[in-house]
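Only one chain is included here, represented as structure tokens and corresponding to the form predicted on its own.
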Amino acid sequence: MKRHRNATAPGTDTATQNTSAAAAYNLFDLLSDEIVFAILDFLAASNPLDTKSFSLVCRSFYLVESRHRRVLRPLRHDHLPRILSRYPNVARLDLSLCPRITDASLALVSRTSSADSLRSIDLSRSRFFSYSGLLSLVLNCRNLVEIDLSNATQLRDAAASAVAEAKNLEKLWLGRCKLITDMGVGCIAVGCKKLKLISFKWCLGVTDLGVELIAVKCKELRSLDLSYLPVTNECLPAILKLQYLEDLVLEGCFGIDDDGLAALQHGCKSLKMLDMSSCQNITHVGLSSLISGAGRLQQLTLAYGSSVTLALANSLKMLPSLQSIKLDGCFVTSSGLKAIGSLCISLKELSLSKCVGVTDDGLSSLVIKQRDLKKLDITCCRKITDVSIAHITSTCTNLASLRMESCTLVPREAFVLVGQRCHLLEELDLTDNEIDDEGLKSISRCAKLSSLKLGICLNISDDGLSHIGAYCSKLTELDLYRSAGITDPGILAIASGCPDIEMINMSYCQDITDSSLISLSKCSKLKTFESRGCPLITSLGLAAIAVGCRQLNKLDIKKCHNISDAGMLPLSHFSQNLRQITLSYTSVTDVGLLSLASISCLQSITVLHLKGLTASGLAAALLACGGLIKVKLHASFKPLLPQLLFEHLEARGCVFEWRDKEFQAELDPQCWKLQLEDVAQ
């Protein structure tokens, strides 16, 4: 249909003729809600506080984004009633930030708009919640696939009964839900046919009853986690029947042992992923028998088990397509390490961090042949040296993560073979090692560097970091923690060359001053800074943060002692993002704490050591911080507080933490390191 131009009056100009059909005709309105929708979807990926500046365009805007939003994520749950009449169309609800959340908050989910589209609940942080709350979501929302109810150690076996009214479950998390038992699964199992995944770790109620009754009725299990089950070798034959299972965690199942798995028939023919870390009573022998004909394994987790020799490894030869081995915290041999290599020459990740035996010649013999290998942990295999790191280079050439902190025995001239051979690294951990200037020039060639761990490594200086700086254009994450010869040129470097990053930590860098922060207040996308024992830094530095970086919110300044309550003020109204602050041994006073209380998404702090805090100050900021949900505090305030103020804020969700830690002085790092060493010894 043809529209119609509007009559103009003589005389009118061009310009207000243009402008007044603007007005009266929105070329926004001509794009479909799908067009829209990926313009928001582009928008929420790049930053989402751009999809809340698009809703205050205009009304047509606000309701779009309305329409267009999935996925919540509350602070509160007094948020609950107008966000959820506000967002009609979401399919997954995340209330693992609102701990309290009670049957009158489930219920109110249930009767919204949103009930029908709703697919997803998370719960598992929340507390308060009960049989009749979870009846009545499940009820109401017969489309949830999804629900999680970790950690909701009130439930019984009447909350499983009612989650078991969801008859279109696909997925269930119920770790640590102590109180249900095998009653409670078996109404789960009756119920709940369709499930595809539940976890039951540290569920102490439920038996090999309660296992096999899932087992038996639920026959779609793709995963199951049974961690620190108190279950025996009587559920394994039940388990072993499902025809789709692909995951399975045994973690800490110590009933089960080599006797029971030698008396299996055959294993798992679909298993993709097996997790026995902890399983002590587990040889080669028993692993044999469950991976039996499981040909399909991808995943295999071993760690902190029994020892790895030889015939551990020999019983990997029969799983063809094995490309993840974790042997954290094993016992391992030279003949094993080779054996692996040998036997699985497959392998996309191995980790074998806190191996003990690991030597130069068992990782060596191990890794040339793994050409394939993307990533690859090595954390504090203290034995081996630059023989190993010339190998892991030579060959690995395609690893995407190398993680290797504290291999001390690591000379810094092997950190230069790192950045000649390795340029696809993403992600490199070198805490705690001897690595030094020329070793950060060679790594800067890896462009791809995505995450950059140099805590503790007391060799480098501006002069290095400023070629990370100048080449490692895509970090978002730097730990410079206890690197005390880094300072402000060094921070500029990064600040520069490093637009994107997101996590910073340049705790005890004691030289650090302002200008590192002003510096860094450019990275409009930081949302975790950490300078604590950074004696140089003051309030205007912190000033600066508040006001360049919007999306801040983890802030860790303990320590700092010349920030005061004038920064304070400009966090309170800048950084309005901020959820999680650590204050203790700075300058702030009540005065100070009480401005935070203006930041709404603030849930924890810790305070320990405000020489100018008063006990009716910090009762009257806890009241104030209406979200908090976590709060750290000196012991001496302890009987200086009202009662019935900690049951108040116990009431709304919050969690007190007393500490009656003394004012301990700062080491010098070259000092506090071999306080480690002599720990680690």
Contents of the next structure:
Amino acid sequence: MKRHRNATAPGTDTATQNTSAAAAYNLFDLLSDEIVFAILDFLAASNPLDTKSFSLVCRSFYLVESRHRRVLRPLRHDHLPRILSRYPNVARLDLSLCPRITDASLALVSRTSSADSLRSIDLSRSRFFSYSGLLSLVLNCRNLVEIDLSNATQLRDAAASAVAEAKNLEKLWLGRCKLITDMGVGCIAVGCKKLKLISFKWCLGVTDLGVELIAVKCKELRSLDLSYLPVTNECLPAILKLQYLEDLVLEGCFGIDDDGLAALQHGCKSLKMLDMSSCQNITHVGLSSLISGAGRLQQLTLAYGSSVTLALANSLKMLPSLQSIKLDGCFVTSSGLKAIGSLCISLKELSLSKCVGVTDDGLSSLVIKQRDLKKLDITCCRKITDVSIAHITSTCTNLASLRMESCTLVPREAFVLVGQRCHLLEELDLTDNEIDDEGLKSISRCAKLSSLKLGICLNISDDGLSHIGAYCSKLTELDLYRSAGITDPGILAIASGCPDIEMINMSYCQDITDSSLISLSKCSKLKTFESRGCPLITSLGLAAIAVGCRQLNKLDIKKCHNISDAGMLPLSHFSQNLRQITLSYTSVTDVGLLSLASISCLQSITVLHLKGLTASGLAAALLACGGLIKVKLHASFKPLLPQLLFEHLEARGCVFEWRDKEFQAELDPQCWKLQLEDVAQ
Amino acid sequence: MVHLIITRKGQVPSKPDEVLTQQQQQLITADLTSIIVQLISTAGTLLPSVKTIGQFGQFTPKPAAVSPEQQQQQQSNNSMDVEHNYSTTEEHEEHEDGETEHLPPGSYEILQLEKEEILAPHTHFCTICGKGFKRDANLRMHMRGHGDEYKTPAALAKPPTVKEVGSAAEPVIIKRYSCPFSGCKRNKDHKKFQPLKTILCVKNHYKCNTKKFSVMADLKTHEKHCGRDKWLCSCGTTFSRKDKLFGHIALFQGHTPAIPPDETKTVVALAPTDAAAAANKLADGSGLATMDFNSGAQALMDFKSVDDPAGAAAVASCFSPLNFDSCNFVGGFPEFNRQGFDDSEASFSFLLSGGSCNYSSQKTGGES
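For comparison with the form predicted on its own, please write out the form predicted in complex with its partner chain.
Next comes the full complex, and the chain you just saw is listed first.
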């Protein structure tokens, strides 16, 4: 934003020159606002930064862009006055990047010209505001329909009563508002009659009375999240009377049990999504009475609940619309899976991650009829072998997403089948598997592949990866964490074959050198770059990334010992979009850290075990980086810096995390995996 | 009627251990209660025939489930006079219908203790003046000051009960207590004054009002009798139980829970002043941040001056638990708040004019 402002001056200069030279004739003046707005819509869809460039062309473009923009997501709260006056038609104000939003900030929002157009505000990451700020906001922004107050742990019932003044409110998130009680919820129930969505997740002060009143007063409710509330069976009858209720989340409601559910006259007919994860006291008995008659149910989540037996599976019949079942972390039996397979035949999504008891027999009979299956998650199903994979690949040829981290008994040959039969795969997670280069070669046939995770695959090498680089041109995400067989040629293949790559992780691929980084610098869309523990990388490679990848947003170069201040200087100059950086164990000193202050977006830094960092250098850097939200520091700095400094930074919205781990030397990858297996056993 | 009693009298003692079904017992109890009431009303006419009443006095307590002590006491006092009989019945009734006590004004003596006296951790109280003591021995020494009858060795050995005093001396003057908190319903100057019955009531009631009760769980049950209802609706109705309030709100359109005033105050000013203080103390490198904090604090003050009077007015009028009787209708509904918002001066002065609101308006004034 700071740069933005600086750049405006030359922009207007050229505009005036143009008008004088080109006889004050602008083709864009002939276009109506609607057409220009349509063009801008396309611009914004392809890359938000392009609209920024557009606004810098000339004064009229600047004005058009100001009128066009509907969504604002400011990086700093101190920009608020300027941007609110610049963009009068903003409908959504996302303040999730501004930790410090005071009552004054909210009063400012409510006073600007955009107050009438504002429909949605996100305060989920903001602190420091209270009852009075909220009251002025809702009283002045009469068209507000969405307020996200999640994590506002400081708010009390008075704040809830202020929210209740927003008579047109349709969506309200109150997650983790722990101090709000039934009284506040009662105010909201009475005040916000048009509510369609409300989330009470972790609102520990809300009980049956509040929930019941919401259900009685807000008849329009579509979506209700009661996760981890201390509610009991008593609130259920009122909830089930809601005529339009579609989404109901009862995750972790320990107070609801089979007896209460069995007493219900009827289930909820309109229900489309039901989440009963971690409900320890509900078995198939309660479930079947809750979903009896719920003919429109599409999505059912029973993660970490009672065991998936034949009886539970039988309660799922008469659900013709069911498309998604999530049973993560449950104990499952083969007969249960078999019954689900025969009762639910039009599944699109199935999740069995971390389930105990998934065998080849059970899984095969479950998927045998699921021709429409799009998403399958069998993470950590450690008993399945190539038999399951053969069944899955032969039936579910439409799979778009397959996640099978740590299926350790699946042999390397099985992955060839995945590539041969599932051509439509877009997301593939093969972390910690036996896949080898043959498998990768086969998978390279999936031309739509956009996300590929190959972490801890010790059998793959550059040969396999070069096939991916050659054919999977849509790849945006590649994870090679601890896949030690990968070196520069592999990365080069990816860099030249996958121009859209946005995220790459090559941590602990120890043979990676600067040439990999130089080749990756061609990928201009790269946003996340992680190369922990690559000792051969130097400042030179980092400089190439900084110059080439201007959209870089997250950088992790922990344990790259050879990166020094020389790498930080180009970074601070070119990577103006950097938000998050991890510099632990590098050779960066005070100078390098201080230079980062010129990146105005920078919000999170982790600086542990920097030998060249002094207390005063750190203090200067912390003060200079005005937008910091999160700083991870070694505990040894705590006594070295004045307490007042920390208080000041915390008042700006910064959170400190203190670590006191000893300096750790690195293990080699093979040894690391052996250690991991020791722990697993 | 006398005939009826006599027949009953013949029945009951003749088979005292016979199995009387509950229904029968209840029937008898109901009969007798009505008889008692009738008897009292006709007491004046029956006065000459002392004998009948003596019999009655001997008999009544037995089926009417009075504590055994009282039975004993009454049986031992066979030669009880009419007046005493009258007072025991009255006491009995009082116990039955808890707080709805309707003593005519002037029929009792009002005692009002000092605040310090109430809050002191005393357990022994003088039945005459209400003064409290930590030790019973000190109370007994204190009692000597109330007259010669307390100076006897017997009186010093064991504190006399009210009844004994009453029976010994002239008819007892009923004592009731007033809360020293002016504006409180339990204060003797309140127009709807409801006296507190015992010194223990005073103690607990006063703690309710000074908000020290939250740690004392047993006070919750006591609240009912103290006239301090915790759950308020915007319409001014108060409830002793939260579920009753929510039932009420579910039933009526436009009614909403009223949030106690202390919640709106605590958070408001904290964060910005902190930040401003930190910014002032620390001469930091980035001028941007300092400026921001100053402007932030200033903006907040502006904001307060715009919004707070109305907010405070709403708070003062709507949420003060102590005076909802007299003025809750002013700010109880949110709609009224809005009016106050436009013309904050007017609403504020209106509040100040209300006599019983003094306390709360002072409080909010000090706050802003």
